[in-house]
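A lone chain, given as structure tokens: the form predicted alone.
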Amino acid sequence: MTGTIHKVSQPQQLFEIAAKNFCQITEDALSRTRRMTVALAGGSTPKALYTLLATDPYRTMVDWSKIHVFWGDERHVPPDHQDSNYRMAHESLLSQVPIVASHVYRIQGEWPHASEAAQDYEDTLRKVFSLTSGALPCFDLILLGMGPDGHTASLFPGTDVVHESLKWVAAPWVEKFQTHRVTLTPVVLNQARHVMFMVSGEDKAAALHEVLEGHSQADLYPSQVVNPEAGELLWLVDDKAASLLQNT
């Protein structure tokens, strides 16, 4: 596992660093292409980042009209469901900043068949990124969290999607929750210019140790498959999550 590990003592420091990185990556992207593409994550740690980004000074440091928002994964639920990653991001961030509604591309989690929602989202990526045949979408930033079991996005231990090499978006069955999820695959995750993991809490310590310092076991710890081919990988971790790491 390669990448930069930045350890902080308190979760709030993690959110501050993540917010500053978000603003800097946005500035760089706008200077290069006049738009910024980001895939958001679900979970409590990313939610704290979104809440921070929606407050000053960060809220005014970003030209929200030029940001295009996607999601790394979504639950198989409607957008107003309490488990919806879209709903969480909308309530904590998107409804609080002057973002352009047509620049928000949510996964259609309410569709009866998750596989169709996955195909629709892949078609959306192809359209928004204006890709020719054979080209892959390159996000300016993909935000990721990590679960206590080492999963990220909706790449869960024991799911075939961990090894997906063709599809950009998939709809794996997650036995743990008895439901399908819709998720970006490693094909897309590893094309990003920047990938930023945010990991907080003692319950993540064992998995984080295995992901960063253990043997290669992507079937057990799917976060290990995230390793951008040409982009930058940053792990923002607090002391509790990093308590078992030996090389930081």
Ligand code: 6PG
Given for the second form:
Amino acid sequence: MTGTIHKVSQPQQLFEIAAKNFCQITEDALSRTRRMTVALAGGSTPKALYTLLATDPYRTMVDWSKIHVFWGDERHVPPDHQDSNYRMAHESLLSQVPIVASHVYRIQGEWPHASEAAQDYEDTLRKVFSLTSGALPCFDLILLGMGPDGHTASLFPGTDVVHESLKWVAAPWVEKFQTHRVTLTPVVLNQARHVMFMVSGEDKAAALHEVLEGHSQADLYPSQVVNPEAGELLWLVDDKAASLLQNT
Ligand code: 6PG
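Following the display of the form predicted alone, present the structure of the form predicted in complex with 6-phosphogluconic acid.
And the full complex, kicking off with our chain again.
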């Protein structure tokens, strides 16, 4: 496993570091170009980061007019559904900061066919990143979480999307939830300049040990496929999640 592991004792420290990194990555991006592109993680862990970013000093430190927001994955639900990753980010962050509405690129989770939403999102990436044929979207930052089964984004154990090498966005069927998801694939995840995992809680300890210190078996522990080709990989983990790690 490449990358850096930063272990903290309390979850709140994890979010403070993540917020500071967000600001630094934004500053770096705006020193190079006119915008910062970030793909947000879903689930529940990142909500504390989004809430922190929506409060001072971060709310005023970031030039939100230059931030372009995407998602790493989305559930196959409408944007106002309780399970929607868009809804969670909108409520905790996007509705609280002066972001430009046209710079928020939501995955169309409400569309009847998730595969069409995936294709639409890939088209959006191609347009927003102004990509000609052959080029890949390079996010300044991709935020990720990790499930107790070692999944990340919507790359779940035993699904083909874990090994996707052509599509940028896919719509895998997730047997355990009996539903489709829409997700960035490893093709895009591994192009990012910075990938930051946020992993908190004892229920993640076994999977985190396998992902970071176990054999290479991405079919069982899909988070192992995240290895940015040129970008930086940071694992922000708290003591409980890291309790089974041998090498930290
Ligand atoms: C999602 C996320 C998913 C999440 C993990 C961890 O849509 O659920 O993209 O990959 O990051 O399930 O979720 P928690 O951080 O809430 O445990």
